[in-house]
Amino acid sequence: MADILDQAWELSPSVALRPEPFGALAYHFGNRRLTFLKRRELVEVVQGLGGAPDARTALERAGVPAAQWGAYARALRGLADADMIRQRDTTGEAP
């Protein structure tokens, strides 16, 4: 699971996030999949993925304690498997 934390990710362009009191709803317009993000911290991480060099940095910026990173890595893997987030191509990005 640690490998997902070392990779660059972003919210899929086909996904819209709708804030909710519990976190957010993520809707994929391509596959019509609806996913509940049940923690506000997870929403913050997902929203920060595009501006972070890797998922680990997005977790740090969202203030997620390192002891919880394993659970967040599993959640991010589930979002990737559902095409809610996708790996970002970092070739050509400024360091």
Given for the second form:
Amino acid sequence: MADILDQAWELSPSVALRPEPFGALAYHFGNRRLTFLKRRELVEVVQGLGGAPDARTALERAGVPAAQWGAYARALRGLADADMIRQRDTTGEAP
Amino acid sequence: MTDTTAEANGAVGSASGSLIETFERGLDAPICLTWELTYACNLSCVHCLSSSGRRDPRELTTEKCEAVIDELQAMQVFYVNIGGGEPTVRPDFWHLLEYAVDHHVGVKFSTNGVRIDPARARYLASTDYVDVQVSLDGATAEVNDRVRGPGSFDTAMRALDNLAAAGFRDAKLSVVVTRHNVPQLDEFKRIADEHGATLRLTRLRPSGRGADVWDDLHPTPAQQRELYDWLVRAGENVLTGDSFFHLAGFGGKLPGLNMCGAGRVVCLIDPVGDVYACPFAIHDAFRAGNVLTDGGFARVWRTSELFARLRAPQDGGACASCRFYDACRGGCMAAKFFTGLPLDGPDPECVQGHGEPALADPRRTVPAPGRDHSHRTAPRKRRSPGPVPVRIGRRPEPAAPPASPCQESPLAGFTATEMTSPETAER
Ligand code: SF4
Ligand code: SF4
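Switch from the form predicted alone, shown above, to the form predicted together with its partner chain and output its structure.
Every component of the complex follows; first up is the chain already shown.
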């Protein structure tokens, strides 16, 4: 499987994020799943995905130390499986 | 808290500890809430939790309802469970449904099916943001109509047929479990499967008119066991609104988040705008305020003294020493309250058998009913203990709910996928 960190992602269009003191709640209107993002850093990463050329850049921008990237990659994979985040089509985007 | 998507998620049970703690302190906004749009209903189900029948002349106008939806949108309440009464008999129901969807507030509504004709079913099938829950309390007309009234079985089945024919995916068939329908659980499942629907079983609570019939209708101790075993076999293919966590003492937690969400993550807005801790707790003792006279819903949610009390840390009271307390949490606050049991003691259906002696205690005083909007066709029957002694003096103060949850709590419509930390996300 390609490394999720090398790919471009974004929050799914059917998902709403609601900030909470512990992080955020994410709700998917299509599959009606509710997900708890229990770290503020993860929330920041997820919010930054859409504006970053790849997930790794979103991690860097959120200040996540490289030692934790593996764990974050797994978290993002879990979110992708639930369709909370979606891979972005980057054709036409400025390099 | 798992309803609609529970099947997709196995992490809730194991990871719910810290989540429950977070929830017990309350959130800035409810995760989802129940909103009863009207007390009017074409039926007169004997166990109606809101004693519905007649419209209340003070019911919120269309404009006020829109204002509530605006507020829910601003608070980012993802989802509202609309009920009643029969919500679809409100002339502006379909308008409000569209208004909510247009404002990114998802809707799940409960109906007896009376207005779900083929055209409405097609409209409902065309939108992602709406979920429909059809109520049926018997798998045969005989058992159902005894509780829900003549003709109600056919009405519900017609609605399910129309939804299926229109291509509506995954409607919910919602059943309140009673002494008469426990033997029909497999039948219900078959009806749901045949309609491409998901079965949802919930607990009968002695709320509203349910107080009058609870003694005769609630499952026997042997049936509780049968129900528990059936639920364990069904696993996450059957939704429960997490309403059976009081059965955990039979063996282990059922799927879902086990805690009472009243006033913490869920609540009720009634047709006149009163806010209650839970849809099963329509009584002054659990009234937090009113959206019209107390500065709006957000303000009531955030500043109500009642809710602050419900969110304060609780101890287990008489249940604290029970070895099942962690999963059962003393059961349902509303069930205890409306049977006159102490809120910090065992549930009336405690699987350890502590309910029966508590119910037999001569000092037990059943609270006078809250609002009653029943049709005035026949005098209301009271349950066996005879006339309800009215207690003069201070209203009972609700103790904190059991620190357990429940999806009657509107939460029951959610899949809780917990991500405690990135390290645990792959579970
Ligand atoms: S357990 Fe709590 S939230 Fe659930 S019905 Fe009882 S009082 Fe309401
Ligand atoms: S004693 Fe209390 S905690 Fe134990 S099973 Fe009974 S209601 Fe639940």
